[in-house]
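A single chain comes next, written as structure tokens; it is the form predicted on its own.
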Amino acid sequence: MRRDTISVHGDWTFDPYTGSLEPPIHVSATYRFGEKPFTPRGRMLKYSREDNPTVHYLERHVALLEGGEDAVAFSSGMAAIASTILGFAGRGARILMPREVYGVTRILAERLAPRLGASLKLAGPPWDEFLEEASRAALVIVETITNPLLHVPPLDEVSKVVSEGGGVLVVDNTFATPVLLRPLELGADIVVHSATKYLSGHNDVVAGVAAGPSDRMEVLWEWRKMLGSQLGPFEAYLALRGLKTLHLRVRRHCENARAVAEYLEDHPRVSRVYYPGLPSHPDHSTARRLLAGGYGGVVSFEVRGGGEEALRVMSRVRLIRPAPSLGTPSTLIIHPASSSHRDLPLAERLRLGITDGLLRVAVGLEDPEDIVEDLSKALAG
């Protein structure tokens, strides 16, 4: 089946017991021992601390998306990365991320590094600074469009790097989503999201996954049944509802996005635009050939003025919501420098680009003209 198809159908018709053709959500703790059904994984059912039906059907669904064998579902998109870093990251491995990444994925990495007796790189961008890192890593976590400048790695080049060095890349595919981009495609080893975002979209589930090879998938598994980071049924139903519509939504969103960053380009009271749909972003070459369909649905912009003024303009919107997240019908728009990023040393945060005026836009669903005027008037002061 097309992408499309998947993203509506996954593998499930319907339920043999009852006709259903929506996916029943299970509830119970705990099945009979020594019963069948067997997971997909081929193990009993028994506990839905390990497996679950309802969370089976999402964890199929996203493996096809992504064209992954198997997928593992998590009660957030950090449980999925934490167990990343604990299952391929032992003692003396060297992991490498870019400098500019999600402030919580930073932050974990450094604290967990020491602690399992490995050591943390932060490198790139510009990216022939990260390949060259990327050779001598056992284990990389890049995201397909950066938090948030909006960077897009070349991905098939650090693929390369990284299976000729012998270490594990992690794709962090939250931003693209596999409508944009199938990172396992380019060689990736393992794919996560933030299923909160894009995948569920709808604002109202906090969820993660992550996707790719069989036994990749089994050590997930094995780190996610010791830690209790299972994701609850009634989640993975409410991630399953978004899946269907995700390629009609991501479509929306980047047109959406475009709008707005052709907007703010040319406003006299922004000084800069980040968004890889436009020719002044320094990936726009890698993200043409990358991104299939279109660039995201996320615009960050600096405000002439500094903070005081991107304040100042996130406080007089109206329709857009000040929130911190992204991939919901309603647009968001948020300060990094005071909340995803805000633990980072100042030196650093300057240095990544991420200043006090900068403002992170998540475009929704509305009408685009609707999204503009909302801007126009909060930027007009």
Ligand code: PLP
The other form holds:
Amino acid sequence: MRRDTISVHGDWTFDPYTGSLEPPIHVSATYRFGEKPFTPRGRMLKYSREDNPTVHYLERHVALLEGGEDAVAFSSGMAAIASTILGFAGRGARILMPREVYGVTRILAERLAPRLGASLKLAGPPWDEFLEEASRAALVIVETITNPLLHVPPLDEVSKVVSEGGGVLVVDNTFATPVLLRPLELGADIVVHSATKYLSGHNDVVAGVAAGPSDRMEVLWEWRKMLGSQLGPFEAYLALRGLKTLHLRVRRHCENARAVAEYLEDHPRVSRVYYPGLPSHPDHSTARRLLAGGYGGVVSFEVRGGGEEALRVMSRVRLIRPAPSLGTPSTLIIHPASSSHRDLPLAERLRLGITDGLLRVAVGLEDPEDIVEDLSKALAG
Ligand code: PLP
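The structure above corresponds to the form predicted on its own; please provide the structure of the form predicted together with the ligand.
Next comes the full complex, this chain leading.
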């Protein structure tokens, strides 16, 4: 099956018991002992914290989309990431992440590493600094597109260096999705997602998922079982429903984001635009090499006049909503310096390039002309 067909169907055909074309939501917490026709991962169903049929349909769907042997779904993206750290960073392990990694992932690793007897190293971008460190790390966690400056790491080079060094490479594919990039095909060991974002796509569910080879998924499944971070069946159903249109939505998010980025690049009140699809982005050539069919749905830009001006623009948008998250049908805007990156020490935030005047727009699925018009009115002052 081609990628768009997988997005629609996943591994699902119909329910053999009822003929239902849509997957049922299995609510039972427990299952009767004895012979069962349905045995996820060859295990008998017994307790929903361990395995649930609706969750398993989602896992099969994501495994196919990402090109992994198996997948494990979690109650959130953070639960998936926590399990990868617990499962693959033991005593003496060095964990490597870029400085611009998702803030909660970084804080989690900072707090877990000393308890596990491991250490955390932050390096890059620039990516040559990151590559230099990658050969010495036991666990490398990197995102396909970073937030909020939308850097694109050279994943093909990273995976080569990590595998030569004997480490495990975990790629957070939340921003690119398997529609634009499949990290496992480039040699990543595990791919993780905040399925809250594009995979589910409707801003109505919090979920996470990891995909990869069966032996690695077994490790994550064990941690999920012990931590009790299984996804609920209703959430799994909503995520499954979202996946059916993933390919259409991601392309539209990308087209709209490009229109917004091109508009902003010519705007006199905007001093800089960050979008990997623009030749002005430092990682544009890597993005062209690795991403297929689009450059993502997020655009960041710096407003002339600093923090005050940026907050003023944010207060003036009408269609665009001031709210966190991305991959939602509605366009959302945040001011990273006072929200997502508020807890970073000032010097470090500025060193990363996250200035007071920076705004991040998670472009939605509206008509692009309406999004541009809203920004145009807000910037007009
Ligand atoms: N990874 C990335 C790149 C994210 O942006 C987020 C959340 O914003 C997460 C992981 C965490 O996912 P969740 O909020 O589903 O726990």
